Structures are given as structure tokens and as C-alpha cells.
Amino acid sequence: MRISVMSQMHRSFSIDLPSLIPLQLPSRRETHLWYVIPDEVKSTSLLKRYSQLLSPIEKDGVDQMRGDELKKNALLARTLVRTTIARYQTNKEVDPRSLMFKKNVYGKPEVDWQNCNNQPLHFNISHTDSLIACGVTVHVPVGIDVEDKERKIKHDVLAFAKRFYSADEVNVLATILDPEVQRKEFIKLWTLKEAYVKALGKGFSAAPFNTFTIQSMPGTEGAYNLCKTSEVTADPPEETKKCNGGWKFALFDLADSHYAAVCTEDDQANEGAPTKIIVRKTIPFVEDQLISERIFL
């Protein structure tokens, strides 16, 4: 379903931009993922309007990027975060410019609610040169990662995996004889691991990639388990001892060009219930499109 925002919504907080279409907050069992394709945002005037949404610090960050493409993508990333979060404040219309952000002690960005009685909304952002995505949940932390399917690996896949992955994951990759399939599986694992570390929100030093194992769940498509290693060593012995049901994973194709991974904490209220991922594509203030709704175990 595609909605042309410019044609349907009235102008409010800006004389140049229409209102965002308000949405209900995700349920505890949902993750909403929004994405934008930078190459589809071609209007210079629209980009200038996007820059009006940013804080002075954000504008400085954009200006410090080298090259027009990097500046544009940085601008779109901040715009996507602000406009996505503003959609979910359904009790009243919120100007995306009014949102404030802070970082936790490990540097993960968060919304600064300033003691307002808002739902505890969490977000996370990921991007490549050709796609920018923002994931949203309530009550539980979320981590997302997107990776280009055609991403090249300069080194031998297995040699590279031995540097960063657990022994179990390396063994799985070693059973794949087709080099192209092996490369793709390597990227899928990387995407899932990035999403988990970002959901933890403690930085990569708190969870090195070789200290945990991601395993696909038998009989499912796109669902995975997290398994902790017994200890961190150069060559861990009995790798997978216990699979942790406290985190939920989903891996899926995005825009036919990327792998997307979502990781959320499975809080007690969910009790292991399936996760619903709702994906929407957007050009903020211009067009929103519902892409998919999918259940992951």
C-alpha cells in the first residue's frame, strides 16, 4: 500500500512540509522497520527542507562529512530517525525538530524524553551507501543491521571468519563448498551479529564476535538462536554450550539488494511469542509504502 503524503496531508509545523501520518506504537511483539533509498531522493529543495529538521550539532556532523554523497546520506539518516520517531507520538502531533537525543554510557543513541510520560520507545539505525534503515520497538531494546548482498570480501572467507567468528560458525561455513554461497552466508552471519551487539547497546568491545554463536533454528526460515561460548580464548574448546532464549532474531531480504537483521530482547511479557516485523519504505513527507508484514518464531 502506497500513500502519497504530500497530496493527502495538511501543512502544520512548517509552511513547506506536510504533517507525518501518525501511527500506533508497535506492540510488544512487533518491530517496525523503515527504510529509504538515497538514490530515490533527488530533489535538492527537499533535501534543504530536511536540513531544517536537524539540530545544530547534527548539521555540523553532516557538514563534516567528505563528499556530497556522504553528506546526503548522513542528512537522510538523521531525517529518517526524526521523522520515524515523530510518527509514533499519537497523543499529539510532534514536530520532528523538537526531538532531543542523548547517548547511553556506551555511546548508543537514545531519545531524550526529558521525564515526559511517553511510551519507552527504542530505535536503532543502520545504513550502507545505497540504503538507510531505522528500526523501532517499545519496551525492549532493538538492534538492526543492513548489509549489501553484493558486498565483497577481500580476504579468503574462512580465514576471515576464523579471525572474527566462533569455531561453530567457522565449521558451518567450512561445509559450504560453493564460494558464492559461502560468501553470502558469511554476510548473513555478520548482519545478525551486528544486530545483536547493537541491541545490547554496550559497544563491540563488550561482545566480541567470537564470544557468541548465531545458529539457525531448524524448521524455520529467517529465525535464529543466540548461543554463548563457554569462555573467550584464541581457540575456544566446546563452543556452544547453551542457547539463550532471551533474544529474538529475524533475517530477511530488503529491497532485493540487502540482508536485514533485527534483534530484540525477549522480555517476560512476550514469553517466547513470535515476533512480527513490519517493513515500510519511505521518502519522508513525500511517500510511504507498506512493503511486508511477516512473523518470525
Second form
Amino acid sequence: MRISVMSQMHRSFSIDLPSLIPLQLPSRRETHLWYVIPDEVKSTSLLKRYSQLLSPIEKDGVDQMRGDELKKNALLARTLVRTTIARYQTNKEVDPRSLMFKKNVYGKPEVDWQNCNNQPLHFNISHTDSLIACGVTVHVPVGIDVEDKERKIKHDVLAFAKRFYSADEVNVLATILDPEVQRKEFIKLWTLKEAYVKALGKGFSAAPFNTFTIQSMPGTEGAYNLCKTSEVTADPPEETKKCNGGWKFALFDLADSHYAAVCTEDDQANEGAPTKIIVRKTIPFVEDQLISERIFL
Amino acid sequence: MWDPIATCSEDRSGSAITNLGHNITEDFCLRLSSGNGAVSVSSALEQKDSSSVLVVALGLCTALISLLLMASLSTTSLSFKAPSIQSTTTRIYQVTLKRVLRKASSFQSISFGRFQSSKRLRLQISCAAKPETVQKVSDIVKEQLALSADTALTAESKFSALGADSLDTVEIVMALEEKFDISVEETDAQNITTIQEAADLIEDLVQKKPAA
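Shown: the form predicted on its own; wanted: the form predicted together with its partner chain:
The complete assembly is shown below, putting the previous chain first.
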């Protein structure tokens, strides 16, 4: 009798792992940012359980990665997305394995809600070797990017910027004399620009890096503006700059080791209103830790 | 007489092409065989425009394979030779050929080889980027991603599988531009996902460069 109960328990997934603690949806003016530090997840049995959450395609994706560390990070990325989104379904408990994903026409990953239409949740992931992050919003698209602060650029920073960034951004970088500070500003700009393109969700060809400028808003810390340059055919040809084009940016430090950029579409009803970013560190199924709540203008 | 230069066996999906990484300048054929014995059917087309010849030849091939499948011949082999084409159309060739091979899923093996016959007029296929280009790209990728020197990279290696993010990809493209003295469009740069694709793009751009 006891033996058959035990074998039943082994077969049943829901008894193996504790339930996921549900989460309150972000409000309209909020972005929730969750991150995992791969070095903090060491338990092989925990990792094995994570791999049980993945779809066959996701498992293939993990297997394709070359090297154990890359495999582990790929596994953690998919686990973070599945468990985080599952936790926001406050009406009923959602098995993270049951979530389906698809890509939009341009390749941006999205949740495939199947028959439950009009779900307001949006997400976006970004990872580096040492940190994996997932941003969640309601009703508006979100894009995030994280980069290691110490990331070395193999090329000359200014040459790189001239090749890929906008003219205004190159000018800003050119005025920075200290090469370390210049490199850090370059990386910050990269994360902001990446976050924008990812929030836009239309692929890189829709917004080549040299067609838009992101500049910091004077008098603020971490708030940025988007300016799109477009050429007006006139004689002489002019370039018009349109700033505040409906996207909100926030840049901040993450885990002391990374820069994180978050870009969300400005809610038309509340255009220009401040946005709040709530940062939490997590190990799925194990623990959450509130790191910060910050308002960006 | 039959000198296979690349072989592939049918996989579950019925289509598998191995790397045509050789620089083929002689005639070569596509042979599909099932069971023992072989019946050769060679096409004898002579045309001036190499890409249209290719399309015609592959169309012929597809039609023949369909006929063979319908006729359920127990041993079937089909040979044809295709023209020498620019590497820019190689990718079209590969995509079309994959479709052809999918139809031939009842065949046990598919191999590309060389027929030592020079009499008939034949078309030639040159394949994807040269091995030296692939090697140079691999070296640059290893350096950018800080991989160990003995990491085994193939032309099919995907940048993302090696841990490259978009910043890495852009840096790799910049290094390739410097190495080969070419200029890559941003949209092309972002679409490169494997070493082979990078090498193909490079050779394409190098070829298009105006003569110095």
C-alpha cells in the first residue's frame, strides 16, 4: 500500500515541487523586473526539475548551446520566463509547463494565450553570462536589456559608435575624455537602444541604431528621451528631430554588476506620467527578494 | 567512377544536406539511390544563363523524382549535372535542393559526387564559400567570443549557440569588415546567424567590390 502511494508521488509533478507563489499584476505605470544570478543556482536536482518545465523545442534550444554554462543559462532563462508568467495568473493556478509561446511576425517572443484572449501581460528577457532578467508589464509592450558593466569592447569605442550610433550620440561620446567613462557610457547607450528595439518588437531593420538618438533628460538620473531623426526632403535638405515619441526609458544599476535598461510604450492616456520599476531577485520555486522600487520621470 | 564528395542520409524529416564545403569546379551530379543498382538519367541542357539553367534542371529533377516515386520503382537513381553558378545563387540552390530532397524521402541515401565523363555538355555547380573564408570567420568568432583555440567550430555553428549576443554579433561583423575590407549593411549584419552565412556574405561582398 505504502509503496504504491510513494510511486504515485514520484510520478506526480505537482508534489515534487512546491507551488509557485502567485503575484499581483503590475499596475499600468509599473514594470516588474525579475532577475536570476546563475552562480547562485547550484543544486543539480533543482536544475533537473527546471528542465522538466520546458517544452521539447525549448529543450532542444538548451541542448544546442555549446558548453555546460551556456546550457545552464539557457535553461534558467526559459525557467524564469515560465515561472514568472505563471505566477501572475492570479485567477487560477497555472502550471508553468502549460504555457505556450510563439513569435510575432518579426520574431519577438510572446505568450500564446490560446483560448484566453485579451491577456494584458507583456514580457521581455535579456541575459548575460552572469545575470538573466525578465521584465513584465501590463497593456504596453516592454523591452529590456542588461549588460555587464565591465564588458570590454574589442574595437575603438568611438569608431564603433560612428559606425552604428546616431551622430548626436557620437558627439556626446566624443566629449568624454576618460576612456573608461566613455566605454561605460557606450554600454549604457547600447542597453537603451537595444531595449527600445526589443520593445518595438519589429526587428532591427525597423529601427537601425543610427536612425534614433537616446539622450538623458537633464536634471534627472536615469531618465532618457528618444529622438527620432528623419530627413525632410527640402532644399536644402533638413533633418528634423522629434523627441518624446511615445516611449519611456529607465536606466539603472542591477546587482552592482550590470546596467539595466527598460523601455515601455508610453500609455497614451497617461502620456508623460512617471513610471515605477520594481526590481526583484529570484530563484524559481525557492525564494524571492525585493531589491528596489524606484520611480523614473 | 563514382566519387562522392558529400553524402547525406535521409533523416526523420527526409531532408538532410551535408556541408558542400568543397570548391567544386568539375562536373558533378546528384545521385539518388535506393537499393542496389542504379539507372542513370542525365540531363543534357545547354544554356547561357546559369541561374535559369539551374531552375530548369532542378525542375526537371523534381519532375523526374515525382514520376519515379509514383511509378514505385524498386531501384532508382537519378543523375544530373548543374551549371557553375555564382555563390549568391548557391543559397537558392540549396533551398530548392532541400525541397527536392524532401520529395525523395523514400530514397535511402543521397549523395553528391563526380562523374568522370567529359564528353557531354554539362552544367556545373560551385558550392558555398571557400573553406579558407570559413576558417577566417571561425578565427574571428573564436577571438570575439573568447573561445578556447581547440573549440571545434563548423560552418553550421550558430553564433547564439556559442553564447554570442547582439553586441558580439556586431563586433564580429566589424572585425570581418576590417579583415576583408568590405562594408556590411546593418540589416545584413543582424541577419547573420551562422559561420557559413557570414562567410557567404563576405564572399558575395568581396566579389561585388569594384576592381581596384
